[in-house]
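Below you'll find only one chain, the form predicted alone, shown as structure tokens.
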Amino acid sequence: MKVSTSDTSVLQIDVDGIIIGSYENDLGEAAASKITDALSPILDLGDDYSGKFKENLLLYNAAGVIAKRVMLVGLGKKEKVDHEKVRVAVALGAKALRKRGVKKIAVEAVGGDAQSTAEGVLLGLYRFDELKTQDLDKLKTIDEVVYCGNDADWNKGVNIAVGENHARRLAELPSNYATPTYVATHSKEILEPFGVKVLIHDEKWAEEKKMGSFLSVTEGADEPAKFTEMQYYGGTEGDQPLVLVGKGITFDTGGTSIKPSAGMGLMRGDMGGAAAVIGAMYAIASLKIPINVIALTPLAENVPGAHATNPADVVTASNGKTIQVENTDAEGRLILADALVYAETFNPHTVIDLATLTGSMMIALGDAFIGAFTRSDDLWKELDEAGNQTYERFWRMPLDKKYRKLLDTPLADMNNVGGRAGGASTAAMFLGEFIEMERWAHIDIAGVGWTTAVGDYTPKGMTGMPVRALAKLAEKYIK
């Protein structure tokens, strides 16, 4: 879907339909008001439409506008019009218009917030398609969206966008497309033009490493593991980095401790981590954010073999300590520790981790929170702050030792679980293990990674989530 923009009004713009934005009970935006007399008869009969959030009007030929499909989209009180609302309503009226067949429209900022409008329609239309080959006739697109205006805040918006859009993307992608060797060869090619250097890092390099942790995670793989290093340097010379890792499990059998085979097929985002660390990045250096930021990506298979890691086998990670892997499906906390302590080699002031890591944190939280652990109260406030703005929301979940004994085992340092009760906080204690700093947070995607349905701009599927939150993270660094 190309993009671009004209200085053109939305009101005389030759497209097929254009989207505007009105408020309850008030017509609002300065474009709305102009088309007053098409809009006057259908106020009148009251109910049909009053603006209220998420309403839609579809108007055809209106007097005064080149396009011949208005679609009004409701915000709700223009008091309480927020971000989130704008998106929303702009991706319902996007959405709305494919749905007619429409093949190009323009927008205007919605409510004046270019970047939500952006946000909104891009991620609203994304559609995960690129595998079919029957019908594709009627499969209806949008080819073009144009919009009017000259807002650094719309370009800002698109490059936020397009980054979830590419988390949601590999995270979708079957297995068999999706290798470890392809996740990091596509994050080269998307991210190098943006001035990132991409290291590819091979089983060679990890066992010159000592990540005994994370290696054992592959043994029973075909598919070789890589392990790649995304460097941005957009701040000064000798900053400490801001360090990303993400989980990159690309697909999940549970290994030797198998999962049912009902709905397995969605462990093909189970390296939703790392996909949403590449988008993250892609934003990050497409908005040349002044900051220094480090990505990690430790990318792996986990799936059942002659050679497959048994349950109670021990192995050795990167710091020396030993492991007990007493369930191997509990393999994503052995890739991300072997990954924390090459982080902390950075010299990062901060360092955030990002997994699809236990169904514990989907029972918990659901979809509509974020499960986010740390030490620092500084930390927590930061990524508190940056959900509520991006309407990617964290709760902060406890770290405690209690949750630590829970690991406790005769035949090594640590177990690899510590039993049902508790379990998302046993996994992040587990992960606490790899890594020193107070500045850490550890971010448990699992509730939030995919969803089984259509939300308003999140496709049925894997959602990228949460890329925008971490890019507004990423600004709060600024000098």
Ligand code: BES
The other form holds:
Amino acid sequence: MKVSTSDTSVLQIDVDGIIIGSYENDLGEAAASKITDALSPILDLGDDYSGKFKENLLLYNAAGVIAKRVMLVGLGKKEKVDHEKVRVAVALGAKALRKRGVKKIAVEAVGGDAQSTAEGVLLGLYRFDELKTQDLDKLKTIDEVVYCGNDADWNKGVNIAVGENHARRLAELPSNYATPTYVATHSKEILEPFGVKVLIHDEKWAEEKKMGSFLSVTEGADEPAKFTEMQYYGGTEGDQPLVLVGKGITFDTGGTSIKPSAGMGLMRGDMGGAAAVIGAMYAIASLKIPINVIALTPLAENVPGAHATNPADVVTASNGKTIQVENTDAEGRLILADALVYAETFNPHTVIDLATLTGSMMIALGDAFIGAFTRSDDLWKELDEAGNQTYERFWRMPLDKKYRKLLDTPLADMNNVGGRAGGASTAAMFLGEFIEMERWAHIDIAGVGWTTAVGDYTPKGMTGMPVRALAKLAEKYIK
Ligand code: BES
Ligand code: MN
Ligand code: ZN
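Given the form predicted alone, corresponding form predicted in complex with the named molecule:
Expanding to the full complex; the earlier chain stays at the top.
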């Protein structure tokens, strides 16, 4: 889909459809009153449309408008409009236009909020259809979106949404397409044009770094593991970086501790953490946010095989600690362990890891909140704020030594599982063994990585979360 801007007003532009916001019981305010003539007949009718949040009305041949269709989208009461409502209203309007087979649409800053308008259009219209070859004509597609205006906010929303859509796509791609090699080379392809240096490390590099924990996960796989290191120096030379770490299991069968078959296909999305980190890097670099960021994605397939790790095998991580791999399905923490040790070598001010880490997290919070574990009250506040500002909201979960006890084992320094109770917190405590700094947060996105129902601006499937929150957080670190 082509995205462009125009100096022509939304009323004057010749397209198949335009989207105009309106407030509840205040239709006169629609598009800053510019389409009052077209609206007066509706107002006269009374109850046909009142501009309630999520309400839509399609007008044809509206007076004073050149476009063939006007999609009025309701924002609710003016004093209660926020970014999320704009995102939702615009997405619903764009999708409703698409249903009509419309090819070219135009928008203005709905609710005066250009960034959320951009996010609503691009996130709302996102669809994963690249692997379909049949009935493509039935899948109606909008080819072009024009923004009538010219401001940085629109551009910001576009870049963030494109970043989040990259994350959705990477997570959605099945494992025979999105192999560790593909994810690594694709990261390079989309990030290098924005000046990001992308190093793709191989297994030999990981061996030299003594990443025995990371490597133990790929033992059963034919597909070579990769470890991508993305460096973005948008800030001042010598400034401490923010380091993002994303779990990149391109498929999680569970390994020798194999998972049940039902629903296992969703485990193609077990690199949602890596996908979000890559998408956030795209947003940050394309927006030229003036900070330094390093993104690390350990990438591997977790499958059984003759060479696969057996339960109770003991492996040694790059900080020298020994781990009993009691359950090969608790593999995310194994690849993150070495990545966190490596993360700390960059002298970062903050480290954030993102992972579809535990089923336990999904049970605890569902898809409404993202679990956040951190020792730092300051970092928690920053996350909380970024989450609320972008509607990718976090909920603080406990990191406490009580949970660490559950990982004790006679065989090694720690076990990789601690039983069902408190599973998200034992996993977080496990990770804490591999990073010492206070300003570290572990984000468990298992509950929000994918949805089983179509959302207002989220298709059924991989959500790309929380790219928006990460981009917002990055902004907070501008000096
Ligand atoms: N990738 C899974 C976690 C997961 C499960 C995410 C369901 C989303 C939905 C992870 O690798 C895993 O298998 N975790 C195990 C850990 C257990 C063996 C301690 C889990 O949560 O069951
Ligand atoms: Mn697993
Ligand atoms: Zn996993």
